[in-house]
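Okay, so here's just one chain, in structure tokens, the form predicted alone.
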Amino acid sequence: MLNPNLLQRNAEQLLADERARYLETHPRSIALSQQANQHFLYGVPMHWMNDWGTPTPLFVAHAQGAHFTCADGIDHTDFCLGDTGAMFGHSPAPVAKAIAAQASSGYTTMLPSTLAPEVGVALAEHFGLPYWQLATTATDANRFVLRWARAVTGRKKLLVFDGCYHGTVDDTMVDVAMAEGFEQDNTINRASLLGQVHDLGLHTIAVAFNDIAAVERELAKGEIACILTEPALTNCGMVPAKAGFIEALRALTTQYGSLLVLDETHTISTGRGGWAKNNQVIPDFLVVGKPIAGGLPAAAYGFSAELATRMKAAKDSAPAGHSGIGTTLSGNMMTLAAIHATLTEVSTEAAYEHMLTLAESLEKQLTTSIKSHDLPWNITRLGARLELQFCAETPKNAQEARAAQNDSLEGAIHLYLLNRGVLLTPFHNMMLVCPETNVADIERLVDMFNECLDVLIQRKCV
């Protein structure tokens, strides 16, 4: 095995080197970002677009299926794939046909649709509970279910996971601290929120992922009106449940009378329905994002009838006026067009099939590639989503996910295969497989992987 020292003054050097290649192959969008530099904050339209570890930004002219062109005529093989928004594939050719066909019939009138009923039966379908309301983004459904949740159950407090990520929702942007002359972990803003006034740890209690016995003690004070999680953890590292984790969240928020949201706006990647109807838990609420309009931004949260019934009530039970819930955009045309199109026609068995079986193969040929170096890493696959982790074994909470982390190492990673025409998400090295993912992208994924170990063992001329 190399040693630790040596492979991180490689992963520094091999850094430094595609940084310049980047430089020397990407003119058009280094030209791109100086002008967007005279309007947009950091170049880009919105700031998360400069976080890719790149010397400017990556402009995109085309993206069809699992291929874009950049702004220099180069072709990626793309698994970030918007990191999940486009999941099902660059502009699926049923969602292009949909959104066509509606645009010369209206965008939005905030009225429904004639097709409605019709989106209202493909969630259920395709989720597995009845009822349902749409939002823009994941993130405003997230922050509604957190409103509906305290409004039914009369409670303030809601429990989350270090690590967590639902959005900007701002109760839910915290972390866990250890205090001192404290015996339990206490709950903090995340150091990195700007412009934050309140502190959040007087309503969002954080514990461990994994950890069940934190859960009950919380849940038995009878105070938590709801836990907010995603079936595995997914922005701090990727942090799968432990075998009967989320089943035993089900039977404690059942005994103590608090709610059970599933955020699986990253977790569709489980199979066809998401984690949840993949593994037979029924949720209370379960919010869904990023990939079901093809792209587009579009939410949506579900709910069981007899919880429809309790929500019906604490609306009609108050005052008239703004509920908080909801925005103009929300549920409109073209939005509603782009979810059943993507529901019903590119959201199907049959891709998932394909998904799944190339994530597993990918899964296979990584590890080899891993063992091959001698390196004391892991892949760890949730469906269709994988992830590179500098660790010998997949980690069990946060603290594990954020020890095995190493910026030199992943941007170096990342850098080298984007300057080849692969391309990863940049946090953690994410990887998504498409419908239109075939075989040839995996093969160019993998040889480009190897490639890069080969540089970071031996150092190899670049």
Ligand SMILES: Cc1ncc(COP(=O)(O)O)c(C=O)c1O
Second form
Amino acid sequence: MLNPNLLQRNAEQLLADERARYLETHPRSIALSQQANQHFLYGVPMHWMNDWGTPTPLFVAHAQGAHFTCADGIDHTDFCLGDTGAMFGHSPAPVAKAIAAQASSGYTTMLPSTLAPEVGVALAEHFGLPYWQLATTATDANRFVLRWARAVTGRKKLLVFDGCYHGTVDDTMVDVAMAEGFEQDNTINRASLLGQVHDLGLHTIAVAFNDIAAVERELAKGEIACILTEPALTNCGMVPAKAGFIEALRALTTQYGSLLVLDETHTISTGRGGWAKNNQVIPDFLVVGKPIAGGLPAAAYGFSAELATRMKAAKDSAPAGHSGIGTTLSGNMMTLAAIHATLTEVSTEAAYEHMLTLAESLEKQLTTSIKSHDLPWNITRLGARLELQFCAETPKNAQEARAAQNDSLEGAIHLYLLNRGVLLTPFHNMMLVCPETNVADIERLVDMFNECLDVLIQRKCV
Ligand SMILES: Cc1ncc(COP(=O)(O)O)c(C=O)c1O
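Please supply the corresponding structure for the form predicted together with the ligand (the preceding block corresponds to the form predicted alone).
Next comes the full complex, and the chain you just saw is listed first.
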């Protein structure tokens, strides 16, 4: 096994070489970045688009299926897929057709379109919960669900897991303080937050994922309105739930009068209908977002019949006026058309079978590559979603996942692949397979990954 210090030095050298190569080969993206800098903060429509690890942002000219072409005319196989927004491929044909058909019949009216009942049927059939509401982003869907959960339980506190990400929902932007001077388990604001003036730890408790004793300790205090979690942590690397953990959350929330909210925005990669449906766990609320309208902004939250009754009671007994739940454009006509096309024609059993088969093959090939280079790393897979982690065993909680992170290695691998037309998801090492990904795309990633590891352990020069 290569000495870790040597590997680190090689990664830093490779990163420097690849940054130079990127600058040489992307003159058009560089020019666009300079132009956009005149009116956009950091030269990008969203400030974090500048944080991808490329020397300047990569501008996209065209995206279709599992590929996109950048401003410099280079074809890329896309394993990021808009970090799940394009999990069903870029511009799926049925969605493009539905959008085109709706395009001349109105976009938004603040009234339900005639398609609304059918969209309700599609959501219920697809995800297995009987009642639904829409939102424009998964962030908003989570935010609204927290409101409902607090309203119906009359409790103020929320329980989340260390390392969670549920979009930019203020209540969830917490860390577990480990610094000296803090008690273990002290929930504090994430240090990176901008402009947050509230002490989020007052109403949010974070504990370690897979620690059922810590969960029960908090639930037993009788103050928790709901637990909000993904069925596996997918945003701090990937941390799968131990066998029975989510089922135990289900049982304990019921026992202590709290609600269970499963955020399946990313774990709908596990199978058609998501992890909960495929594992026979019925949450009180289920949140889905990102790809449910084929990549157009849309999200939804489903709930049980019992919850629907409690929600109506809370709403009907509140004074008239703002509920604090909802936004003007949510559930617009265009979005309904796109959700309907996605759920009925794109997110099919056949599409998932293809995605899962290829993802399994990719997992095997990447694992073989890692082993043949004698590196202490692993691939963790959740359906169509794979994560490369710089540790020998899959992490059991966010602390272990954080310990495995290595910015230089991550930066070098991402940029090496990107410079050879393969895109991974930024901020960690996620690869997603879509219905249009094919065997040649998988081979391209595996070949480039192998080559990259050869260079990193210096079996080969760049
Ligand atoms: C699990 C999970 N929930 C919610 C969100 C928020 O999605 P959006 O940014 O579309 O609001 C994300 C975003 O990455 C996510 O990973």
